[in-house]
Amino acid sequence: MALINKLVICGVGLIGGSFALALKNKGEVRHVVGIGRTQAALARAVKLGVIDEAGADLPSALAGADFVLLSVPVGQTDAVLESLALHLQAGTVVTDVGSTKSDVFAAVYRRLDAHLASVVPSHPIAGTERSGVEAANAALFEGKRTVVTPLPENDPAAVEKVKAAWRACGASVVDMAPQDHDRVFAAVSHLPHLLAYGLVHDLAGRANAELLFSHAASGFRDFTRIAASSPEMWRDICMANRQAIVSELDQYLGELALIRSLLLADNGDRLELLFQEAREARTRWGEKTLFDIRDI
């Protein structure tokens, strides 16, 4: 018996499409309906086999749905929840994939106060710099983590259904409070994206940009890969989590100031020690991630 009978995906792009494909491949969903900004994009998703049906309107799409996935830029969450509230049936489980969670909590309490038992925020720690339904990949979540940030009012059965869906996609699941989530990902996700965007933007604006990019190799490519991500999505993430991100920027600016002072002081020994400490920390993290996700 499939975990989900009727799945409605609001936003059939990389994440939403990958969620649908993963569940389809595991036989854990019977019917997938997509809702999006354009019928052309939904038609493409149907043609690719990502969804089974393009929702003509919200009332018909949500009728009989037992699971709804919100896969939209976090800046659109409030408006989408407001629309859903008019047609969402009692007991339908709702989750999201937003990279920020405090703002999602606020939107849920504001728009879906009658459905708090069944709205379970989540965030899959997976993705690529590509976007759109063409980038959807059934294996995207394999071996990755998904953070679930349950509401105090959640029905345990709804929480378990959301966790079971992510596990069916191949992900391991961890619980986290929304404020902790936003602080953690400001440091390890949002800040790196800002750094990548900032470096590329800086170099692209220089008079010798063509010369610089023509000599950029694998190190530059690896460091800046994420600067090819969706600007709309990352604008919304940064604005939603701006306070935590500013704190992380301040911390990082302090680190850059230290490195700058070591260069000015011609202190190669201390610079090497800093590099060595960073290398060891990176190596420990790289080795640890090979095992941690499998053990959860």
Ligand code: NAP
Contents of the next structure:
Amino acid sequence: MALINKLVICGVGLIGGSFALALKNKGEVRHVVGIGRTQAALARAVKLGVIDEAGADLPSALAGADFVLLSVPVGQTDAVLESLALHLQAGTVVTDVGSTKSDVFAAVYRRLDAHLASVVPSHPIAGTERSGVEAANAALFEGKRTVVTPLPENDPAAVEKVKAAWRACGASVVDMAPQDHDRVFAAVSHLPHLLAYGLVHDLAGRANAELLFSHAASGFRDFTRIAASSPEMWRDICMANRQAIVSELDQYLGELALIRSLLLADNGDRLELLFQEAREARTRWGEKTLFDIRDI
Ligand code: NAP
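Would you mind giving the form predicted together with this ligand, to go alongside the form predicted alone above?
Let us now look at the entire complex, which starts with that chain.
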């Protein structure tokens, strides 16, 4: 028997589409209905076989649904949950994939207070710089990790259903508190995206930008790949987690100030030591990760 009978995906893009495809591939979902912002994107999702049906309206989409996945930019969470709340049936399990969790928690308590037993936020640590349903990929979550941030009010059976769905997608699951989640991902995900966007933006604005880009090679490509990510999605993540991100930026500015001072002081020995320490930390991390770091 499939884990999910009727799955509703709110936001059928890279992540929502990949979740649907992964579960379909494993035979763990019987019917997938998509809800979206534009009908054109939903029509493409049907054509690609990512969803079985574009929901005509929320009441009919949610009728009889046993699982809802919210996969919209986090700035949309509050409004989407507000409209879901009007039609959500008791007992339907709801999760999300938002890259920030404190804001999602606040929206869940604000909009779905009658459904707290069955709303279990989560965040798959998998993705690419591509967006939209065309980028959806059944293998996206294979060998990756999903952070689940259960509410104290959750029914254990709902938590287990959300975790089972992620495991069926090929991910391993870890629990985290939302504030811890947001601090950790400010450091290892949100800050790197800001740095990549910032570097490309700075170079692109210079009078000799064309010359600079014409000489940029693989180091630049690797460092800036994520600057091709969705601006809307990253605006929302940065706004939702701005306090933690500002702390990380301050910390990083301190590191840059140290590197700058070593250059000004002509201190190559100390600079080499810093690089050596960084290389060792990067190597240890690469050895410990569950997945091939070339795929991240
Ligand atoms: P995406 O490919 O741009 O997909 C987002 C989808 O949400 C689009 O289909 C969009 O529809 C739809 N949407 C936007 N506002 C909506 C609304 N008000 N109601 C219904 N649908 C709406 O983005 P994504 O990469 O899948 O990201 C989705 C979520 O996953 C975000 O919260 C992000 O933080 C999280 N996440 C992303 C990654 C990653 O690497 N991309 C990784 C982990 C988590 P239209 O196309 O019609 O506008």
